[in-house]
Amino acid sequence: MVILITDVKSPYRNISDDKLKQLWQKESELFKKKTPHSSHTFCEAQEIMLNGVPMPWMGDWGTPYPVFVDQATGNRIIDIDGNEYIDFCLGDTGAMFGHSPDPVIKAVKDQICNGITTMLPTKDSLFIGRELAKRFGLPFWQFAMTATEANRYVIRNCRALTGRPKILVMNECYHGSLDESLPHIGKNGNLELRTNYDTNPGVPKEALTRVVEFNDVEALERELAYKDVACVLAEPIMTNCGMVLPAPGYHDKLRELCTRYGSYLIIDETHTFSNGPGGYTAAFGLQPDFITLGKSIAGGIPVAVYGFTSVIAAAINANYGQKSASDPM
């Protein structure tokens, strides 16, 4: 629990340390008191999974365990003891319209009595691809599983295409569990993990990333005049960190510098792309070399896809050498 108090009239400016524990203990024995099935759940699964849930993260919330869902509709979730919740969170945004929309269920029931996994195309990547380029402006797409995936096959084609080791990342941003996003500005002016655990052990932080302050163009054309980043990773809006809106002019001057200095544009536009058809990068005028999207383009089915211009396109099948159909066999 995090009280923020700003209003220094606030008759709770002064409240106690105290009294805070006070009350969050009477909490803590309410949710008990109302999740008795949930916490049976999570004992039991302590014996299965690590730390008694599916994915790490599913235990990092303020309650002394997670509450167990039966049921998730629109905006409301209901938990194995019958508990019915607001969701704010939903799904981290993978939900961002509601759980289980009516023709998001009719589209999967479709297509599942139609085959799941086949590693073949169908008629409606076409479609979808013709809807993605008319809305973000971007001709050629791909699809992937996870935002963190797109992300990965992006930047393997910057450092393939420009030759270049590192990507330039906003200090505290979010685009998955990449290991060049992990690093941020230490208090020391160094790069340090945010977290307590390295996932790409033997590999100095320095070597993958470049990380500056959103907003601060001074630093990122500092850091992009070295000329070994093959790509700027930024989200429109930094959405990790509370909601941080770009400076008047900033993402002109982000796009100027990138050109200038060679490196590719992306943006991820996985959190902000409710905001409108064409996401902010449409609705702002943005003109990314590379666009990626993931968590609520497919309703919450893990899917994600990554958008780029047609130089790009012309430059990975030069290098990668990708046949078309008109090619001989």
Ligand SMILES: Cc1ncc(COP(=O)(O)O)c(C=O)c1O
Second form
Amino acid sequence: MVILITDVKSPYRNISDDKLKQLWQKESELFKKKTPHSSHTFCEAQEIMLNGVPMPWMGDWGTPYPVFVDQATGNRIIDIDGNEYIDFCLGDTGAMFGHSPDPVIKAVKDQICNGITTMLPTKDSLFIGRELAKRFGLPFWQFAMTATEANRYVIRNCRALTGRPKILVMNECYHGSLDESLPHIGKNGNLELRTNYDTNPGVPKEALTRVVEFNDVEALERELAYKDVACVLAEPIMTNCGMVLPAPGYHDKLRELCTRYGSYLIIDETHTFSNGPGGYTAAFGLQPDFITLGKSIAGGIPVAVYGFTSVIAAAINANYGQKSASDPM
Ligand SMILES: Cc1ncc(COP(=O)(O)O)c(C=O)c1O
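Next up, the form predicted together with this ligand in place of the form predicted on its own?
Full complex below, order starting with the chain above.
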């Protein structure tokens, strides 16, 4: 564990590694004492799930083993030992409005009695699409299951429309389990995976991705000038490596350079749409070609959406759009 203490006046500034180790041991012992059922379940789970967890990254918590959840409501989680926690993680914002909010329970109950999966559109999608257009300022919307998936669909469109292979992302970004966004700049300047992404060993690195530091306009221009970048995929504020705010004028420059070098600009609002209706894009007047968002958009139910301009909608239809039902085969 790395603890960064930047406040020179902080009383914690001079804590030694030994002291931290002792604290860690004390907290771990207390944790084990309070979570015997989680401990037992974790051991049992080794027989059926790789490393005892249903998804590889769930083994990556700072505790000796993960707590197994019994229930979660509002801002509380209760584990299978009956311990109650205040939840500051909120499903990494998927539960930004609290766990199982009443309106979501009602909507799910209503819908589940009216058919779960039909492969046909409903009129609800028009209402949602119009709301998104009004809020985010992009006229066309499509739906997906997860933010990863929304990003993947958008990247495919960008590749198809530009004929270019690469995606440019910001160093230390996270946009889901997309191969393209996992590589980062390593110590020797080559692209590599973060240690905690070793669970994704099959990710190709240089082949699909260019990576620059957020706010580094010079590097951005240098990499876009290769003219092999289909799109830049960026959060408006970086939220997955601490919070990194854009430097004044950065977003204008990002837009300008994408246009100059023929790359599409995707703004991933998955976390930042907490800025308000229309997310950071509306609050700060960004002009992306695509917006993607997921997680709390459906109160924790796996739903994601992506929006785009009418120029892109026309280009998709002109190049490879699906025929409408009235078109002859
Ligand atoms: C900015 C951002 N985009 C996309 C994703 C992917 O979300 P999901 O795992 O729900 O597909 C994440 C996940 O943390 C994210 O932080």
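Predicted model, so just to flag it, every value in this text is computed and none were measured. Positions refer to the first chain, counted from 1. Heads up, when I say rigid core I mean the largest set of C-alphas that superpose within 1.5 Å between the two forms.
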Handout entry: Flag for Gln22, CA shift 2 Å or larger between the two forms after aligning core
Key = yes
